[in-house]
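For reference, the chain that follows is the form predicted alone, supplied as structure tokens.
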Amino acid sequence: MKVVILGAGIIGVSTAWYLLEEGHEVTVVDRQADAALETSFANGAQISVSFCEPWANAEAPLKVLKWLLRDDSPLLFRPRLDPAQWRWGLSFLTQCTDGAFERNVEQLVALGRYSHESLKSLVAATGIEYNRLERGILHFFSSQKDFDAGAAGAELMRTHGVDRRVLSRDEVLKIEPALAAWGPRIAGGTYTPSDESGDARVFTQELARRCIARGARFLYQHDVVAIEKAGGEVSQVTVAEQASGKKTVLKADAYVAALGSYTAPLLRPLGVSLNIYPAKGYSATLRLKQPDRASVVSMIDDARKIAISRLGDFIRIAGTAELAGYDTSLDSSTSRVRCEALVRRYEELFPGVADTTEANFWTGLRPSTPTNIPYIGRTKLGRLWVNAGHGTLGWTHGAGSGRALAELISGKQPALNFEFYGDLPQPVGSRLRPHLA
């Protein structure tokens, strides 16, 4: 079959790889200059099975007002007068409750286990390098009630298979040394040895130069200009080029909408709705004064809520989320607060380790669900099926989520226990039910 992607990120790249790989006729769309460089260009760099949690749980609402007026808050809320965001967060709302809570991770966890041995397959076959850390994922916590509640989620990650294990102060300090500093007043933490790090845009352009290798087309610097539909299905995507306005109408068996935070307006006027909203991210990249005395495992540092992860001779700390539209700009005063926030953060935890005064700041718009379960499968349209809603969780879901799109589209069923998009079968035995997103 001839396929369209739209969109060039983690997710758009290793759906185009996977249908490379099942037989099929690609063309991937993006309106940049090169694979993975919006919202996969600079994430926290985790690939965190262990870390497969929805935001939504009980005590995120009082957390979420609570941090209301903090421009430094891990999630800030902006009220706009916007339909979509209201809808997003009444839906949010309905799953704060341990029933949800642990629905959608069981959906979390699956897809994070089929996706994360898709990658070490993927990496084992190809041999792209990336700055990848085997090392494991350590959260560590601040507090003892943090910890406690820490130590409550990883037995339920346990139930789940995945191997996070409760430390002690001493422990986390023996699985990472450089935080000896902070030692004193971290209460406990817990580590998941399977999980890992690297650099997501550096894969992600990688493999898109071996899907050109394998004949794949990628139409860099084009704009998406309209998708026509005729006889209930989508006949034809129009796209431009930048440079010259030249248009291009691409006809193909399959269209796959990938592009991130854009999907649910673009998709819109076509009649299908999709709950995703931009959840605003920010990340610091630091060049390393002292490397020999800088972390290695990949962290989470649970009072910031933020992700810190080594990538050579040059440290990456991101997280906070800002649910306030599609803005991407970092000189407002509120941008300006998070990234220096990051920076003092990782001064305080590692004193005088980075050069802080150049501080490469970067902002991307995390497509989120109420739920945090992307959207996989085939919409109500013929022809068009639909990629995104990833949240925080694109480098570790994205493997996997290209290679179970690129089988449903080949007529196969993924071997996950996932409750995919759309009107598809599902798995033998699934206990799933459906999820609000």
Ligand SMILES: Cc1cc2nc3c(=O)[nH]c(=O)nc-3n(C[C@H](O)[C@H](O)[C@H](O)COP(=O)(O)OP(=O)(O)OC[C@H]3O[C@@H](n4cnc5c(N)ncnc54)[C@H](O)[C@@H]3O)c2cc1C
Given for the second form:
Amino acid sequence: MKVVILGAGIIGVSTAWYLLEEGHEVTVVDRQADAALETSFANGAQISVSFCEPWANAEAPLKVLKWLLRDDSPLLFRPRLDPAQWRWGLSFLTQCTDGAFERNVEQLVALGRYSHESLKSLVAATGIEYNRLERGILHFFSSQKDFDAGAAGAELMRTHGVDRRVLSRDEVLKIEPALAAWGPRIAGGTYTPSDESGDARVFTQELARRCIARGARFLYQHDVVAIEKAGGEVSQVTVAEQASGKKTVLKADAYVAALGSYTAPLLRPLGVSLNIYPAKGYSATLRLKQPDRASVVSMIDDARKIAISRLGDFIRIAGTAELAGYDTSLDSSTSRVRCEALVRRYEELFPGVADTTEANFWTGLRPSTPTNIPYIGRTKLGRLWVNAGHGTLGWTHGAGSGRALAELISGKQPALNFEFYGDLPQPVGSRLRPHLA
Ligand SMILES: Cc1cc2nc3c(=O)[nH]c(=O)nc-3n(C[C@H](O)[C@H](O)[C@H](O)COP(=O)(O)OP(=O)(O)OC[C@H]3O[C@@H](n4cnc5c(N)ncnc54)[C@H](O)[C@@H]3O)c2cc1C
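Given the form predicted alone, state the structure of the form predicted in complex with the ligand.
Below: every chain and molecule of the assembly, starting with the one above.
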């Protein structure tokens, strides 16, 4: 089959790889000059199978209300005159129950496990190096109340078969001695040894090169300008080269939309309604002045809801979310507050370890769904498939999502209990729950 993939982030490139594995002919289109230059560029770097709890939970509505007016809050909702934002917000509220939370966790763990296995095999097969560290993820708490809640969360994850351990302060410091300066303020932690970290951009770009070496065609610096339909199916996609404006019509047996946050607005005119809304996040990457004193275990600082990951001689601090549209600027006063807060916090936790005078700031739009569960599957339009909406966990779920969609397109049933989007037969034992489209 000829397959055209729209989008060369971690999701589009992983899909390309596994489609090649299935023997298909693949073309990938992206508006950027290389793969992974948008949301997959400088994320928190965590492969986080165990820390996958969705934002929507019973306590979330109250917390979001409390945070509404604080520029430095972990989750900021900026109401706009945008029906897509309100629809997303209302659906999110329907997911803030214990029952929905539990169901969503089950799905996210299933996808996470499948994806982790897929990633490990892919890395073993390709030898891609991307500052991978297989040292687990440590979640530390700076208040007893948050630690108690974290311990309850760990218990829930254990019921889903995830090995998330509860640790005393001393055990936290044994796992990551670099936290010593902050040690007295640590109430405790949770830890999953099987999680890992690594650079999503480097991985995705290397994988794209290997796809090209296997015969895939990558049309970079090309905008998707039109997706046309005829007789209930997509008939062609028109792309335009940015430099010359030259238009090319692409015809294929299958088209995959993997455009991150832009998937929803691009497919809406075709009558395909996806409840994906951008959640702007930030990261700061700092050069280490004292690599020997820096952390190597990937961490989550619960008090600030930020991830801290070691990438060679650099440290990445990432987090916060703003539901405020598609703006990717870094120069607003809110952006500045949020970026500076990341660096300030790092210095508080690890004084003198990194060069905080020259932070590399970045922002990206997490393609978020109210459930945190991505859309993977066939749309109601013939030939059109979707792989988008991976929110906070696209790096973690990238390999598995790409593999699962490639299997579905090839007429196979992926070996995971997951509610694939669209009209496909469900795996035995799975629950048919309407996606919040
Ligand atoms: C601050 C932050 C921290 C994060 N931390 C983690 C983490 O620690 N672990 C984790 O698992 N996940 C994390 N994530 C989430 C993860 O980065 C995303 O889920 C993932 O990158 C989404 O990948 P994608 O391929 O769907 O989107 P993208 O990477 O955005 O890819 C979409 C592609 O589509 C292209 N495109 C869009 N529109 C068009 C068009 N009209 N024409 C042509 N091309 C187009 C873009 O150029 C882009 O390359 C984080 C995200 C953020 C923002």
